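Starting off, we have a lone chain in the form predicted alone, written out as structure tokens.
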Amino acid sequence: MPVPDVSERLSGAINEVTIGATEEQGGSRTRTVTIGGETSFPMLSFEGRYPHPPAFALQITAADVDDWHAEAKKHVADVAGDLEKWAGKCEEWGADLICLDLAAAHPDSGGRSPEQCADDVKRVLGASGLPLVVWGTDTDEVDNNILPKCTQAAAGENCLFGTAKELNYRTLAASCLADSHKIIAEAPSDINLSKQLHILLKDVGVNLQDIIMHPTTGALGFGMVYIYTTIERGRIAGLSGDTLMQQPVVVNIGKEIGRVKEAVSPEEESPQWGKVQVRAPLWEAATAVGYVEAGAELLVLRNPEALQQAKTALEALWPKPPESA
């Protein structure tokens, strides 16, 4: 008896968005990251074409790194505070991409200026050849102050820059614009939000194929189910057709760990979970993977050990393109 096809047939496709610039194409990197593409949902080998793996950011700040939890803090200690060396071991690591958040601009963590956010960018790209994400601080007041040096010192570079909202869009578009950058397009898990949001940006020059969607982020046990079907809901969206939700997506993730008890409470206090040196960076890479079947395809970790517990599940589970399968 013929098994059937049960295949879907989709009409839409997940736009291909490559971050990075090496000297080739005007920048210093020495490589790019392209994420998207995908004809199907996550991880149906059977269905469509998935042509690029999920890439992964690992996090560096130039602020305090107090409110880390122990368990990402011990592998940074000796590089932070620095972050030439900083991002020069997430390359060592395995990251595919470096995150620099701006937390340290923020008045509570210091006031950084926005020359120093800018030098800061400096320092980074010169001292690794991975594409760069750029993440502010989340004050619409600073972020418009900072952003727009940092795009500037990254020109050429074909960087991410996020976040823009639907109530602050505008200075931080015209940034990423000017520079030629990406930017990342934040709306509160509402596929409507986001939807609006894309238009807006669209309606002051950014084309959508430079836009990456962040729908904000909750790790497994504190919030996740509402954003992983939310993700869910704009991915089958944009694979039916619909090019306003035909972005990629992505995840800030390591931050979300440490709010979660089950993930850093201490042995002492809870030892019927285990170990935590196991449990923390197995909570972050099982996050990970989690959002990766919902539809995300960059995901920001802090935890190097996490990432390398992450790429290899999805070595094993995102499909193989076909020459290589």
Given for the second form:
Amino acid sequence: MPVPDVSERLSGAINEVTIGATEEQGGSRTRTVTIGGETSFPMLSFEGRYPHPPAFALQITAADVDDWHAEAKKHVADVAGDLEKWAGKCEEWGADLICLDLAAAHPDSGGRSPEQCADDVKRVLGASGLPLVVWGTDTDEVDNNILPKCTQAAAGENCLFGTAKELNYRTLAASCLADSHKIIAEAPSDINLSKQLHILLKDVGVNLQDIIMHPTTGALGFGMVYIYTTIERGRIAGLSGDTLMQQPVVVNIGKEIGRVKEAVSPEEESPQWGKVQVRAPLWEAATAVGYVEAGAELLVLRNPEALQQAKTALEALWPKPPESA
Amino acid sequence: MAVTGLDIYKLLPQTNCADCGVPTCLAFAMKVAAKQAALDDCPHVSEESKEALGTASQPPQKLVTIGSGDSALKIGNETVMFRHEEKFHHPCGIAVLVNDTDDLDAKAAAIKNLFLERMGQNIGVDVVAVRCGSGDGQKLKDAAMKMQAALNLPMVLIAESADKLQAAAEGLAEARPLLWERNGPSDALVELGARTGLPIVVEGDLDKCDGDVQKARQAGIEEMVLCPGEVTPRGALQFLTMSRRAALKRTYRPLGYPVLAYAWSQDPVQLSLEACHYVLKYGSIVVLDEDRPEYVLPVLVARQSVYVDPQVPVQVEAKVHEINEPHDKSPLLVTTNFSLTYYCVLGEVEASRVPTRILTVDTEGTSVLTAWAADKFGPEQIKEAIEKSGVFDQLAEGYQKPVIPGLVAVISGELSEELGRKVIVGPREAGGIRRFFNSEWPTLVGS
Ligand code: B12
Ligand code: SF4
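Can you return the structure of this protein in the form predicted in complex with its partner chain rather than the form predicted alone?
Starting with the chain above, the whole complex follows.
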């Protein structure tokens, strides 16, 4: 009896989404990044398409990095406080995109004004040719104040802006539409909430093909597995043909790592766990690889070492497109 | 045709003796029908019944036992490709490689160091893989004996050829090691496995495994573990996915065995990531040539995470937990009954050595913010839990001030009103508790 052929042909495909616009496309990026387009479960290219490798963004911020854990902070110590320098570094470190985190606009973190935030966006775009992700503050009023100015400042650059939530999507949706950006739809760990949000966005005119979804993020051993399963379930639905679940997935990992004791507790306190300079980046990379395994295709990290590690690991997994094709 | 629970029930003794670990024959029959138990688990079932049901009653992926006694590892018997479809049943073994040429005492000590506890569970390395690096079967046996005495863990014995496994297999047969002849099994290994009754590894691509499993089965070997051999992570993923699908979706018996995945990467970081990946995607034993905790820890945590039953909340009892013998002037921390949350807080409290009470509110096993967002950790629920516990009666005036997690600072006003007492907002992360006990807390209580 021959081994049965158990390859699976799925009826759906994940949307292919491009972030960034080059000069010909009306922007000023030196390259663009495309994610999605799969017709198979993660990395199973022997039975379907997995056309683009997962993309990595490094996070930068105008906010204080005092609360970053030491192992991430040591890499950015020289550039924190100087967004332009920092953005340039990200390119050197091998990031595919830059993720500007607007935490500094929050009243608790300095309350940067909308104009200052817009200027931050402009300066980052000027300092690096990488495509840009802009991440809001998680506080509705603040986001509604700053994000429209930021989308405007980046008009033509085809950035990815987030996050739109069930109770706060209109302002961001309108400004992404006006300035032609992609949008992150955030629905905590629940595919039905996610679908509902996509319908709401569609109703105000957002193209389903312009959405990246964020199911929220927990680190390995710190909530990751719940989100991992949420992503897997969504991916099964999407690949089975549900157009409301065919959006690529982003997870924002870097900022979760500092919460995990196993990852960041210093050796003096936890000698049983070994070297912290190994643990911290490895934890971030392991979390990233785990999420890719579930279906995520855009990963936001903080630690450039983790980025290198995760990329190398995924190269051993990511199948080059078949030669004959 | 699928066999129903009733078909199976008719073939059972129907005495409801519960020796199978299930209260009734009918319940047991249902489990067999759902492929969650094997007919053999009933010690009283007749030979005729067994034959009548034949292989139809066997679970699609064989349960394989490695090792013996309390530390035995049971792997396989998985039923789904994705954990939400049911759950992953048998946590994979995580094995550290030892060469018989290594400093064995040092290796044993390093592996002992990897018995870790997390969230109230032992998550440590639970298998030792001993390899015949010397090329001398006697040496392998000595090394395996030594590891067995030092660690008492299930073992995988690895050698280039069956003859080098023989001495160790025979000497340690009672400890039920898994025999891995590289690129095997040769006829000699099949013979050794059949004679000793030990489980063996079948290595190669799917076609080779298919043929070799059938050959070994004919020789009388029942327990086997497949292995894709020295392939890239990409190749291993394909093997792991396809063999599991063939077993679970097509009940293809020759591939219905657990799989051993070896992390071949040279660089320790890459090795660790490769191993994490095998833990998530279908490895049943993951072997690492690495024993430093910083590289092994993420692999252990990945296993602990993915084998959690997604249908059952991971929770601790909702009550007042007394740590370090608290007295009437000890702090009262309020948190949720999600295990992860509770153990994070507990760890910090224990490390602080400050006598403390921790009140775990019943949030159905959800984290602080998840519970708050789902209305399970608001002022009302906390107030009710405090009152029900009677914890204030154990506290002196001025100390009846619950400390709430910093993440839910917004509820402090309302909670304080409900309780008619001051509420203290603690740090946002458990990691801040020690500093908080030393600096802020003393200034906030006592009056
Ligand atoms: C995993 C997860 C889930 C899992 C739940 C797992 C579980 N058992 O709790 C699932 C998928 C089920 C889930 C569901 C939901 N979730 Co959820 N989830 C998460 C996630 C990713 C991680 C949570 C986690 O495990 N944290 C780890 C634990 C250990 O943290 P913790 O409990 O806060 O404890 C720490 C501290 O608070 C502190 N601490 C704890 N106790 C105490 C006590 C004292 C005295 C002190 C000083 C400190 C302290 O110590 C701990 C370690 O530092 C977070 C996002 C994130 N990254 O945090 C969202 C998150 C918590 N979820 C959220 C939401 C909204 C939900 C839902 C309500 C969504 C929905 N409508 O369906 C549902 C609710 C489901 C329900 N009905 O119960 C939101 C909450 C938003 C908010 N700010 O209120 C979050 C923040 C995501 C987001 N950004 O939107 N979720
Ligand atoms: S052990 Fe056999 S006879 Fe006893 S309850 Fe279970 S199935 Fe019935």
